[in-house]
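For reference, the chain that follows is the form predicted alone, supplied as C-alpha coordinates.
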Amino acid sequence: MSEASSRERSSVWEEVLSHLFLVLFVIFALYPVLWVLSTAFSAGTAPERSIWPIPREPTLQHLIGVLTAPSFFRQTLNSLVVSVATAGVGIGIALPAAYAMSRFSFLGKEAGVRVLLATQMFPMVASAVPLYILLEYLGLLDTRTGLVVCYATTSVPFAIFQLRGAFDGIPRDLEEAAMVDGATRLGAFVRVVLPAARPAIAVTGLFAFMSAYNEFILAATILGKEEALTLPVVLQRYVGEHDAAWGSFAAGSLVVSLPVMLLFYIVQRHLVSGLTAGGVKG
(Lines of atoms letter the chains of each structure in order from A and count residues from 1; the text may use other names and numbers.)
(Lines give C-alpha, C1' and ligand atoms only; values in the text may rest on other atoms or scores of the structure.)
Protein backbone atom coordinates (compact mmCIF):
# COMPACT_ATOMS: atom_id res chain seq x y z
CA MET A 1 0.00 0.00 0.00
CA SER A 2 1.43 3.35 -1.03
CA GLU A 3 1.94 6.19 1.38
CA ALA A 4 -0.54 8.40 -0.55
CA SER A 5 -3.38 5.83 -0.31
CA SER A 6 -2.63 5.33 3.40
CA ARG A 7 -2.94 9.07 4.02
CA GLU A 8 -6.17 9.20 2.00
CA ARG A 9 -7.71 6.33 4.01
CA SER A 10 -6.66 7.99 7.25
CA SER A 11 -8.24 11.25 6.11
CA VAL A 12 -11.50 9.44 5.28
CA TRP A 13 -11.64 7.83 8.72
CA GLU A 14 -10.98 11.17 10.41
CA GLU A 15 -13.83 12.73 8.44
CA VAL A 16 -16.19 9.87 9.32
CA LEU A 17 -15.35 10.06 13.01
CA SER A 18 -15.71 13.84 13.11
CA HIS A 19 -19.14 13.63 11.45
CA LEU A 20 -20.19 10.87 13.84
CA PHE A 21 -19.06 13.00 16.76
CA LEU A 22 -21.12 15.96 15.50
CA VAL A 23 -24.19 13.77 14.91
CA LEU A 24 -24.02 12.48 18.49
CA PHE A 25 -23.85 16.01 19.85
CA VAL A 26 -26.81 17.07 17.69
CA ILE A 27 -28.84 14.12 19.02
CA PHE A 28 -27.83 15.04 22.58
CA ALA A 29 -28.99 18.63 22.03
CA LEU A 30 -32.25 17.72 20.28
CA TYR A 31 -33.32 14.91 22.62
CA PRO A 32 -35.10 17.23 25.14
CA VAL A 33 -36.80 19.06 22.27
CA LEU A 34 -38.06 15.75 20.88
CA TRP A 35 -39.52 14.94 24.30
CA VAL A 36 -41.38 18.25 24.30
CA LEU A 37 -42.80 17.40 20.87
CA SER A 38 -43.74 13.92 22.02
CA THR A 39 -45.47 15.19 25.16
CA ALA A 40 -47.34 17.90 23.22
CA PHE A 41 -48.82 15.37 20.78
CA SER A 42 -49.44 12.49 23.21
CA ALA A 43 -52.73 11.72 24.91
CA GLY A 44 -52.81 12.14 28.68
CA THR A 45 -51.37 14.73 31.00
CA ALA A 46 -48.05 13.10 31.97
CA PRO A 47 -45.04 12.13 29.81
CA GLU A 48 -44.73 8.45 28.93
CA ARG A 49 -42.07 6.40 30.66
CA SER A 50 -40.01 5.44 27.64
CA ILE A 51 -36.58 6.15 26.30
CA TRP A 52 -37.95 6.87 22.84
CA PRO A 53 -39.65 10.28 22.46
CA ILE A 54 -42.41 8.95 20.20
CA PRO A 55 -46.10 9.52 21.03
CA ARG A 56 -47.96 6.19 21.27
CA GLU A 57 -51.40 7.76 20.86
CA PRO A 58 -50.89 10.89 18.73
CA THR A 59 -53.43 13.62 19.30
CA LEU A 60 -53.90 17.34 18.72
CA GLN A 61 -56.08 17.92 21.77
CA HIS A 62 -53.37 19.71 23.78
CA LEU A 63 -52.47 22.02 20.91
CA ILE A 64 -56.11 22.79 20.14
CA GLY A 65 -56.79 23.39 23.83
CA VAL A 66 -53.95 25.93 24.03
CA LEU A 67 -54.91 27.75 20.83
CA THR A 68 -58.59 27.95 21.76
CA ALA A 69 -57.99 29.11 25.35
CA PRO A 70 -59.68 32.42 26.26
CA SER A 71 -57.52 35.48 25.64
CA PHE A 72 -54.67 33.36 24.17
CA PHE A 73 -54.22 35.51 21.07
CA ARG A 74 -54.52 38.67 23.16
CA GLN A 75 -51.77 37.35 25.46
CA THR A 76 -49.64 36.43 22.46
CA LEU A 77 -50.05 39.96 21.15
CA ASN A 78 -49.08 41.29 24.58
CA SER A 79 -45.82 39.33 24.51
CA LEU A 80 -44.97 40.40 20.97
CA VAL A 81 -45.78 44.07 21.54
CA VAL A 82 -43.82 44.23 24.80
CA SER A 83 -40.82 42.42 23.31
CA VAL A 84 -40.69 44.49 20.13
CA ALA A 85 -41.11 47.71 22.12
CA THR A 86 -38.36 46.68 24.54
CA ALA A 87 -35.98 45.96 21.67
CA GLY A 88 -36.92 49.23 19.96
CA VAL A 89 -36.44 51.30 23.11
CA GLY A 90 -33.14 49.57 23.88
CA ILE A 91 -31.72 50.05 20.39
CA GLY A 92 -33.13 53.58 19.98
CA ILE A 93 -31.54 54.86 23.19
CA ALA A 94 -28.36 52.80 22.90
CA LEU A 95 -27.34 53.82 19.37
CA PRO A 96 -26.51 57.51 20.05
CA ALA A 97 -25.23 56.75 23.57
CA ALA A 98 -22.92 53.98 22.38
CA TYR A 99 -21.68 56.09 19.47
CA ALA A 100 -20.87 58.97 21.82
CA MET A 101 -18.98 56.65 24.17
CA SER A 102 -17.04 55.20 21.25
CA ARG A 103 -16.12 58.36 19.37
CA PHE A 104 -15.99 61.24 21.89
CA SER A 105 -14.05 61.98 25.05
CA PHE A 106 -16.02 63.59 27.87
CA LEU A 107 -16.06 63.79 31.63
CA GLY A 108 -17.36 60.60 33.27
CA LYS A 109 -16.95 58.40 30.20
CA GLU A 110 -15.00 55.61 31.89
CA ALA A 111 -17.14 55.84 35.02
CA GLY A 112 -20.23 55.48 32.84
CA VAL A 113 -18.85 52.30 31.29
CA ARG A 114 -18.21 50.87 34.76
CA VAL A 115 -21.76 51.73 35.82
CA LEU A 116 -23.12 49.94 32.75
CA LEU A 117 -21.10 46.87 33.66
CA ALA A 118 -22.29 47.07 37.27
CA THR A 119 -25.94 47.08 36.20
CA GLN A 120 -25.42 43.72 34.49
CA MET A 121 -24.26 42.15 37.77
CA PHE A 122 -27.65 42.36 39.48
CA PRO A 123 -30.56 40.07 38.56
CA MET A 124 -33.76 41.70 37.42
CA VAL A 125 -35.67 40.19 40.35
CA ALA A 126 -33.60 42.33 42.73
CA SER A 127 -35.32 45.43 41.36
CA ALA A 128 -38.85 43.98 41.35
CA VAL A 129 -40.04 45.72 44.53
CA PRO A 130 -38.78 49.26 43.72
CA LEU A 131 -40.04 48.95 40.15
CA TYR A 132 -43.45 47.86 41.43
CA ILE A 133 -43.62 50.88 43.75
CA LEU A 134 -42.60 53.25 40.96
CA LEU A 135 -45.11 51.82 38.51
CA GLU A 136 -47.87 52.01 41.12
CA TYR A 137 -47.01 55.68 41.72
CA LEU A 138 -47.06 56.37 37.97
CA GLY A 139 -50.27 54.42 37.42
CA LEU A 140 -48.61 51.91 35.06
CA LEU A 141 -49.40 48.66 36.86
CA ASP A 142 -51.15 46.04 34.73
CA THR A 143 -50.06 47.83 31.54
CA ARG A 144 -47.75 46.88 28.71
CA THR A 145 -46.11 50.31 28.93
CA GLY A 146 -45.10 49.65 32.53
CA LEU A 147 -43.63 46.29 31.60
CA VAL A 148 -41.61 47.85 28.76
CA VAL A 149 -40.26 50.46 31.20
CA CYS A 150 -39.12 47.67 33.53
CA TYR A 151 -37.47 45.67 30.77
CA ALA A 152 -35.75 48.79 29.43
CA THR A 153 -33.85 49.12 32.73
CA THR A 154 -31.77 46.11 31.65
CA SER A 155 -32.02 46.19 27.85
CA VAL A 156 -30.67 49.74 27.49
CA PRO A 157 -27.40 49.21 29.46
CA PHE A 158 -26.83 45.88 27.72
CA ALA A 159 -27.44 47.39 24.28
CA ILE A 160 -25.14 50.36 24.99
CA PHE A 161 -22.33 48.10 26.11
CA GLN A 162 -22.73 45.78 23.09
CA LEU A 163 -23.00 48.51 20.47
CA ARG A 164 -20.10 50.50 21.92
CA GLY A 165 -17.83 47.54 21.21
CA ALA A 166 -19.22 47.30 17.68
CA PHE A 167 -18.60 51.01 17.00
CA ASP A 168 -15.06 50.69 18.38
CA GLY A 169 -14.38 48.07 15.70
CA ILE A 170 -15.46 50.35 12.83
CA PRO A 171 -12.51 52.40 11.47
CA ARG A 172 -12.88 56.12 11.95
CA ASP A 173 -11.34 56.63 8.52
CA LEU A 174 -14.68 55.64 6.96
CA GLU A 175 -16.48 58.50 8.71
CA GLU A 176 -13.68 60.96 8.00
CA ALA A 177 -13.78 60.08 4.30
CA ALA A 178 -17.54 60.67 4.24
CA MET A 179 -17.16 64.02 6.00
CA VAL A 180 -14.40 65.06 3.57
CA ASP A 181 -16.93 64.41 0.78
CA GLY A 182 -19.35 66.83 2.47
CA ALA A 183 -21.32 64.65 4.87
CA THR A 184 -22.11 65.94 8.34
CA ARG A 185 -21.34 63.96 11.48
CA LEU A 186 -24.97 62.82 11.59
CA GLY A 187 -24.89 61.94 7.90
CA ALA A 188 -21.73 59.87 8.33
CA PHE A 189 -23.32 58.13 11.31
CA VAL A 190 -26.49 57.25 9.41
CA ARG A 191 -24.95 56.38 6.04
CA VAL A 192 -21.65 54.80 7.06
CA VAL A 193 -21.60 53.68 10.69
CA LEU A 194 -25.11 52.23 10.98
CA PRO A 195 -24.83 50.00 7.87
CA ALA A 196 -21.44 48.78 9.04
CA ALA A 197 -22.84 48.02 12.50
CA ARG A 198 -25.96 46.28 11.17
CA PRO A 199 -24.90 42.78 12.31
CA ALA A 200 -24.27 44.00 15.87
CA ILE A 201 -27.56 45.91 15.89
CA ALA A 202 -29.42 42.81 14.72
CA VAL A 203 -27.84 40.60 17.40
CA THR A 204 -28.42 43.17 20.14
CA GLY A 205 -32.04 43.62 19.13
CA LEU A 206 -32.53 39.86 19.03
CA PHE A 207 -31.14 39.44 22.55
CA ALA A 208 -33.30 42.29 23.87
CA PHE A 209 -36.37 40.76 22.23
CA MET A 210 -35.69 37.29 23.61
CA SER A 211 -34.96 38.58 27.11
CA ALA A 212 -38.29 40.40 27.24
CA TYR A 213 -40.19 37.59 25.50
CA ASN A 214 -39.00 34.91 27.94
CA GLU A 215 -39.07 36.95 31.16
CA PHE A 216 -41.46 35.64 33.82
CA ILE A 217 -40.82 37.07 37.30
CA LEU A 218 -41.43 40.76 36.62
CA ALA A 219 -44.37 40.00 34.33
CA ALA A 220 -45.99 37.84 37.02
CA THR A 221 -45.36 40.55 39.63
CA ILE A 222 -46.57 43.57 37.68
CA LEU A 223 -49.42 42.07 35.65
CA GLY A 224 -52.60 40.86 37.34
CA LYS A 225 -55.38 41.12 34.77
CA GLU A 226 -56.00 38.05 32.61
CA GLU A 227 -56.05 40.01 29.36
CA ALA A 228 -52.80 41.79 30.22
CA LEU A 229 -50.71 38.65 30.86
CA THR A 230 -47.79 37.58 28.70
CA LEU A 231 -47.16 34.04 27.46
CA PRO A 232 -44.59 32.92 30.08
CA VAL A 233 -47.08 33.77 32.85
CA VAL A 234 -49.82 31.88 31.02
CA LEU A 235 -47.60 28.82 30.61
CA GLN A 236 -46.79 28.76 34.31
CA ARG A 237 -50.48 28.31 35.08
CA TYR A 238 -50.42 24.85 33.52
CA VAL A 239 -48.12 23.72 36.36
CA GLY A 240 -50.00 23.74 39.67
CA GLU A 241 -48.97 23.00 43.22
CA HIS A 242 -50.40 19.47 43.25
CA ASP A 243 -50.79 18.63 39.56
CA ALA A 244 -49.38 19.62 36.18
CA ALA A 245 -50.91 19.50 32.70
CA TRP A 246 -47.66 18.58 30.97
CA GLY A 247 -49.31 17.98 27.62
CA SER A 248 -50.78 21.48 27.50
CA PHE A 249 -47.56 22.92 28.91
CA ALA A 250 -45.51 21.27 26.15
CA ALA A 251 -47.97 22.37 23.44
CA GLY A 252 -47.88 25.92 24.78
CA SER A 253 -44.08 25.85 24.80
CA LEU A 254 -44.05 24.95 21.11
CA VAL A 255 -46.45 27.76 20.25
CA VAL A 256 -44.49 30.26 22.33
CA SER A 257 -41.20 29.33 20.65
CA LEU A 258 -42.47 29.90 17.10
CA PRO A 259 -42.12 33.74 17.03
CA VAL A 260 -38.57 33.53 18.38
CA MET A 261 -37.61 30.91 15.79
CA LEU A 262 -39.12 33.01 13.01
CA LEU A 263 -37.35 36.15 14.21
CA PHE A 264 -34.01 34.34 14.46
CA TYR A 265 -34.45 33.02 10.93
CA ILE A 266 -35.09 36.54 9.64
CA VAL A 267 -32.26 38.18 11.59
CA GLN A 268 -29.59 35.55 10.93
CA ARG A 269 -29.46 36.54 7.27
CA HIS A 270 -28.12 39.94 8.34
CA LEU A 271 -25.50 38.70 10.82
CA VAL A 272 -22.70 38.40 8.27
CA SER A 273 -23.85 40.62 5.42
CA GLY A 274 -23.52 44.36 5.80
CA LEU A 275 -20.35 44.29 7.90
CA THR A 276 -18.70 46.91 5.68
CA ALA A 277 -21.75 48.13 3.76
CA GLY A 278 -21.53 51.85 3.05
CA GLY A 279 -17.77 51.90 3.59
CA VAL A 280 -16.72 51.68 -0.06
CA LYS A 281 -16.16 55.03 -1.68
CA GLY A 282 -17.49 55.23 -5.20
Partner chain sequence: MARVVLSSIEKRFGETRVLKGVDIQVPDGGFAVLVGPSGCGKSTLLRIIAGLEETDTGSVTFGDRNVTDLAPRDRDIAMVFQSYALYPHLTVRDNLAFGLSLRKTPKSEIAERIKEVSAMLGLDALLERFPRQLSGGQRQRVAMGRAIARRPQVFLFDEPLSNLDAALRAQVRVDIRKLHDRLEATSIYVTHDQVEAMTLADVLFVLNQGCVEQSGPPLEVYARPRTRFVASFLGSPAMNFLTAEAEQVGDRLKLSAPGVDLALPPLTQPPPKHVVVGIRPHDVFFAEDGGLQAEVDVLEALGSESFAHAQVGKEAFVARLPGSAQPARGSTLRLSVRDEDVHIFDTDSGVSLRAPEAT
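So that was the form predicted alone. Now I'd like the form predicted together with its partner chain, please.
FYI, this one's just the chain on its own, none of its partners or other molecules.
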Protein backbone atom coordinates (compact mmCIF):
# COMPACT_ATOMS: atom_id res chain seq x y z
CA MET A 1 0.00 0.00 0.00
CA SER A 2 2.59 2.50 1.10
CA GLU A 3 4.84 0.94 -1.51
CA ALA A 4 2.32 1.73 -4.22
CA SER A 5 1.73 5.29 -3.15
CA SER A 6 5.42 6.04 -2.88
CA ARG A 7 5.79 4.70 -6.38
CA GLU A 8 3.05 6.95 -7.55
CA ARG A 9 4.52 9.93 -5.80
CA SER A 10 7.94 9.34 -7.33
CA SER A 11 6.40 9.13 -10.79
CA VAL A 12 4.59 12.43 -10.24
CA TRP A 13 7.88 13.97 -9.22
CA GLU A 14 9.50 12.48 -12.25
CA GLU A 15 6.86 13.93 -14.47
CA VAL A 16 7.34 17.37 -12.95
CA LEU A 17 11.11 17.15 -13.20
CA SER A 18 10.93 15.97 -16.79
CA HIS A 19 8.77 18.90 -17.74
CA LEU A 20 11.02 21.32 -15.89
CA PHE A 21 14.04 19.96 -17.68
CA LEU A 22 12.34 20.10 -21.05
CA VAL A 23 10.96 23.59 -20.52
CA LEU A 24 14.43 24.78 -19.58
CA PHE A 25 15.82 23.58 -22.86
CA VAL A 26 12.84 24.78 -24.82
CA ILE A 27 13.63 28.25 -23.48
CA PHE A 28 17.27 27.76 -24.44
CA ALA A 29 16.21 26.65 -27.90
CA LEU A 30 13.64 29.35 -28.49
CA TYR A 31 15.31 32.34 -26.93
CA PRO A 32 17.63 33.26 -29.82
CA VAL A 33 14.77 32.79 -32.25
CA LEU A 34 12.56 35.12 -30.24
CA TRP A 35 15.43 37.58 -29.99
CA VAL A 36 15.68 37.65 -33.76
CA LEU A 37 11.92 38.00 -33.99
CA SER A 38 11.76 40.95 -31.63
CA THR A 39 14.74 42.59 -33.32
CA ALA A 40 13.04 42.23 -36.66
CA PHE A 41 9.99 44.12 -35.48
CA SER A 42 11.73 46.75 -33.37
CA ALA A 43 12.46 50.23 -34.63
CA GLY A 44 16.09 51.32 -34.96
CA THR A 45 19.09 49.63 -36.51
CA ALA A 46 20.24 47.82 -33.41
CA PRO A 47 18.10 46.29 -30.68
CA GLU A 48 18.09 47.62 -27.17
CA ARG A 49 19.71 45.73 -24.36
CA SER A 50 16.82 43.88 -22.79
CA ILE A 51 16.17 40.44 -21.41
CA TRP A 52 12.68 40.22 -22.75
CA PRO A 53 12.51 39.49 -26.45
CA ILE A 54 9.57 41.81 -27.03
CA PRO A 55 9.57 44.29 -29.90
CA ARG A 56 10.17 47.86 -28.84
CA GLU A 57 8.18 50.39 -30.87
CA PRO A 58 6.75 47.61 -33.07
CA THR A 59 7.31 48.32 -36.71
CA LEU A 60 7.21 46.53 -40.03
CA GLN A 61 9.80 48.84 -41.52
CA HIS A 62 12.62 46.26 -41.59
CA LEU A 63 10.45 43.55 -43.02
CA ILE A 64 9.11 45.82 -45.73
CA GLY A 65 12.59 47.15 -46.39
CA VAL A 66 13.96 43.67 -46.88
CA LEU A 67 11.07 42.48 -48.98
CA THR A 68 11.10 45.48 -51.26
CA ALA A 69 14.85 45.58 -51.70
CA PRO A 70 15.70 45.40 -55.40
CA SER A 71 16.43 41.85 -56.54
CA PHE A 72 15.10 40.39 -53.30
CA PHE A 73 12.49 38.35 -55.08
CA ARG A 74 15.04 37.24 -57.61
CA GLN A 75 17.52 36.29 -54.88
CA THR A 76 14.91 34.31 -52.99
CA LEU A 77 14.10 32.50 -56.17
CA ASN A 78 17.82 31.82 -56.67
CA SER A 79 18.09 30.30 -53.23
CA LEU A 80 15.04 28.15 -53.67
CA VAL A 81 15.89 26.99 -57.18
CA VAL A 82 19.47 26.22 -56.24
CA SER A 83 18.49 24.37 -53.08
CA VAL A 84 15.69 22.36 -54.65
CA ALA A 85 17.87 21.47 -57.62
CA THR A 86 20.71 20.53 -55.28
CA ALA A 87 18.47 18.24 -53.32
CA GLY A 88 17.03 16.76 -56.51
CA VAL A 89 20.32 16.24 -58.32
CA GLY A 90 22.20 15.17 -55.20
CA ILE A 91 19.59 12.58 -54.29
CA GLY A 92 19.28 11.54 -57.92
CA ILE A 93 22.99 10.80 -58.07
CA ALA A 94 23.20 9.28 -54.62
CA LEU A 95 20.19 6.97 -54.85
CA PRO A 96 21.48 4.45 -57.41
CA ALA A 97 24.98 4.57 -55.98
CA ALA A 98 23.71 3.98 -52.46
CA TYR A 99 21.54 1.17 -53.74
CA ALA A 100 24.48 -0.50 -55.43
CA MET A 101 26.53 -0.11 -52.25
CA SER A 102 23.77 -1.70 -50.25
CA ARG A 103 22.94 -4.58 -52.58
CA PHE A 104 25.95 -5.51 -54.67
CA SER A 105 29.44 -6.42 -53.74
CA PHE A 106 31.86 -5.08 -56.28
CA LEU A 107 35.50 -4.41 -56.81
CA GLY A 108 36.43 -1.06 -55.28
CA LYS A 109 33.43 -0.75 -53.00
CA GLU A 110 35.48 -0.65 -49.81
CA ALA A 111 37.90 1.83 -51.33
CA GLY A 112 34.96 3.94 -52.48
CA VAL A 113 33.48 4.05 -49.01
CA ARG A 114 36.83 5.14 -47.61
CA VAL A 115 37.18 7.88 -50.19
CA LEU A 116 33.67 9.12 -49.47
CA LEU A 117 34.43 9.22 -45.78
CA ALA A 118 37.70 10.99 -46.43
CA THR A 119 35.98 13.73 -48.40
CA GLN A 120 34.08 14.62 -45.26
CA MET A 121 37.32 15.33 -43.44
CA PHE A 122 39.08 17.61 -45.86
CA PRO A 123 38.34 21.24 -45.14
CA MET A 124 36.65 23.16 -47.92
CA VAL A 125 39.19 25.98 -47.55
CA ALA A 126 41.79 24.16 -49.59
CA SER A 127 39.52 22.73 -52.23
CA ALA A 128 37.55 25.92 -52.84
CA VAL A 129 40.14 27.46 -55.15
CA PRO A 130 40.59 24.40 -57.39
CA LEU A 131 36.82 24.10 -57.49
CA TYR A 132 36.60 27.72 -58.56
CA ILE A 133 39.05 27.08 -61.39
CA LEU A 134 37.17 23.96 -62.41
CA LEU A 135 33.85 25.79 -62.54
CA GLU A 136 35.47 28.50 -64.58
CA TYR A 137 36.74 25.86 -66.97
CA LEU A 138 33.22 24.49 -67.25
CA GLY A 139 31.92 28.00 -67.82
CA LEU A 140 29.66 27.79 -64.81
CA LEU A 141 30.92 30.66 -62.71
CA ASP A 142 28.26 33.16 -61.79
CA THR A 143 25.49 30.72 -62.56
CA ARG A 144 22.96 28.88 -60.55
CA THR A 145 23.93 25.72 -62.36
CA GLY A 146 27.48 26.18 -61.12
CA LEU A 147 26.27 26.39 -57.55
CA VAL A 148 24.01 23.39 -57.99
CA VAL A 149 26.86 21.36 -59.43
CA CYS A 150 29.08 22.22 -56.45
CA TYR A 151 26.48 21.73 -53.78
CA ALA A 152 24.99 18.59 -55.26
CA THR A 153 28.28 16.81 -55.56
CA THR A 154 29.42 17.87 -52.12
CA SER A 155 26.18 16.61 -50.67
CA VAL A 156 26.47 13.27 -52.47
CA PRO A 157 28.91 11.52 -50.09
CA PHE A 158 26.77 12.14 -47.03
CA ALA A 159 23.61 11.28 -48.95
CA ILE A 160 25.14 7.99 -50.07
CA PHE A 161 25.98 7.02 -46.49
CA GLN A 162 22.56 8.02 -45.36
CA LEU A 163 20.66 6.22 -48.10
CA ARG A 164 22.81 3.13 -48.06
CA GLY A 165 21.85 2.72 -44.42
CA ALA A 166 18.21 3.13 -45.32
CA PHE A 167 18.44 0.57 -48.12
CA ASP A 168 20.22 -1.84 -45.81
CA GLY A 169 17.13 -1.65 -43.66
CA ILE A 170 14.82 -2.64 -46.51
CA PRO A 171 14.60 -6.40 -46.90
CA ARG A 172 15.96 -7.75 -50.15
CA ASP A 173 12.89 -9.96 -50.31
CA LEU A 174 10.89 -6.93 -51.35
CA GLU A 175 12.65 -6.28 -54.61
CA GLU A 176 13.13 -9.99 -55.23
CA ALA A 177 9.39 -10.41 -54.90
CA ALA A 178 8.95 -7.62 -57.41
CA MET A 179 11.44 -9.20 -59.76
CA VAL A 180 9.67 -12.54 -59.53
CA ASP A 181 6.45 -10.66 -60.10
CA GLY A 182 7.81 -9.39 -63.38
CA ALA A 183 9.91 -6.28 -62.70
CA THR A 184 13.44 -5.59 -63.85
CA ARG A 185 16.04 -4.72 -61.23
CA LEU A 186 15.54 -1.05 -62.09
CA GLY A 187 11.76 -1.47 -62.05
CA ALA A 188 11.89 -3.14 -58.66
CA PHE A 189 14.14 -0.33 -57.41
CA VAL A 190 11.81 2.38 -58.62
CA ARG A 191 8.48 0.75 -57.80
CA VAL A 192 9.26 -1.00 -54.56
CA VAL A 193 12.53 0.08 -52.96
CA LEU A 194 12.14 3.82 -53.46
CA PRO A 195 8.63 3.99 -52.02
CA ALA A 196 9.75 1.94 -49.03
CA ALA A 197 12.67 4.32 -48.49
CA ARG A 198 10.58 7.47 -48.70
CA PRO A 199 11.21 8.68 -45.14
CA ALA A 200 14.96 8.35 -45.48
CA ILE A 201 14.87 10.01 -48.89
CA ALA A 202 12.87 12.88 -47.46
CA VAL A 203 15.32 13.36 -44.62
CA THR A 204 18.34 13.12 -46.89
CA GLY A 205 16.74 15.51 -49.30
CA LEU A 206 16.10 17.93 -46.49
CA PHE A 207 19.76 17.81 -45.49
CA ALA A 208 20.89 18.42 -49.04
CA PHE A 209 18.41 21.25 -49.37
CA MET A 210 19.61 22.81 -46.15
CA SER A 211 23.27 22.49 -46.97
CA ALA A 212 22.68 24.41 -50.19
CA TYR A 213 20.26 26.86 -48.66
CA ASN A 214 22.65 27.75 -45.84
CA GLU A 215 25.94 27.88 -47.66
CA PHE A 216 27.50 31.28 -48.12
CA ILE A 217 31.28 31.08 -48.43
CA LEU A 218 31.31 29.36 -51.77
CA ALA A 219 28.34 31.38 -52.99
CA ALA A 220 30.04 34.61 -52.02
CA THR A 221 33.13 33.54 -53.96
CA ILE A 222 31.48 32.19 -57.07
CA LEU A 223 28.66 34.64 -57.64
CA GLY A 224 29.55 37.97 -59.12
CA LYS A 225 26.19 39.48 -60.02
CA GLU A 226 23.69 41.14 -57.80
CA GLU A 227 20.78 39.22 -59.25
CA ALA A 228 22.63 35.92 -59.08
CA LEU A 229 23.25 36.14 -55.32
CA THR A 230 21.64 33.74 -52.91
CA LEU A 231 20.00 34.83 -49.68
CA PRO A 232 22.81 33.97 -47.25
CA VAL A 233 25.19 36.23 -49.13
CA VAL A 234 22.63 39.03 -49.12
CA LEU A 235 21.82 38.59 -45.44
CA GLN A 236 25.42 38.55 -44.38
CA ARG A 237 25.91 41.96 -45.93
CA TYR A 238 23.49 43.51 -43.47
CA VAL A 239 25.80 42.89 -40.56
CA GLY A 240 29.21 42.92 -42.19
CA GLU A 241 32.29 44.51 -40.72
CA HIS A 242 31.09 48.02 -41.38
CA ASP A 243 27.35 47.63 -41.28
CA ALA A 244 25.10 46.85 -38.40
CA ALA A 245 21.58 46.85 -39.74
CA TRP A 246 20.46 44.32 -37.15
CA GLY A 247 16.81 45.06 -37.79
CA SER A 248 17.12 44.30 -41.47
CA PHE A 249 19.27 41.30 -40.77
CA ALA A 250 16.70 39.92 -38.35
CA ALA A 251 13.82 40.57 -40.72
CA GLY A 252 15.76 38.93 -43.53
CA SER A 253 16.58 36.00 -41.27
CA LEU A 254 12.90 35.46 -40.65
CA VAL A 255 12.11 35.43 -44.33
CA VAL A 256 15.02 33.10 -45.02
CA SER A 257 14.37 30.73 -42.14
CA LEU A 258 10.70 30.32 -42.74
CA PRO A 259 10.84 27.91 -45.71
CA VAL A 260 13.45 25.69 -44.05
CA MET A 261 11.59 25.59 -40.79
CA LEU A 262 8.43 24.71 -42.62
CA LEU A 263 10.19 21.90 -44.48
CA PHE A 264 11.71 20.74 -41.26
CA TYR A 265 8.34 20.67 -39.63
CA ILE A 266 6.94 18.54 -42.45
CA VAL A 267 9.81 16.10 -42.42
CA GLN A 268 10.48 15.98 -38.68
CA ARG A 269 8.14 13.03 -38.21
CA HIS A 270 10.57 11.01 -40.28
CA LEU A 271 13.67 12.48 -38.73
CA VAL A 272 14.13 9.80 -36.11
CA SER A 273 13.44 6.85 -38.37
CA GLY A 274 15.19 8.43 -41.33
CA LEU A 275 18.32 9.10 -39.35
CA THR A 276 18.28 5.80 -37.55
CA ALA A 277 17.92 3.81 -40.70
CA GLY A 278 20.27 6.14 -42.42
CA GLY A 279 23.82 7.09 -42.87
CA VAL A 280 24.50 8.32 -39.42
CA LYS A 281 24.34 4.69 -38.58
CA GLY A 282 26.76 3.96 -41.34
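Positions refer to the first chain, counted from 1. Please read all numbers here as calculations on a predicted model, not as lab measurements. The term rigid core refers to the most C-alpha atoms you can superpose between the two forms while keeping them within 1.5 Å.
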Quick check: residue 126 between the two forms - does its CA shift reach 2 Å or more after fitting the rigid core? yes
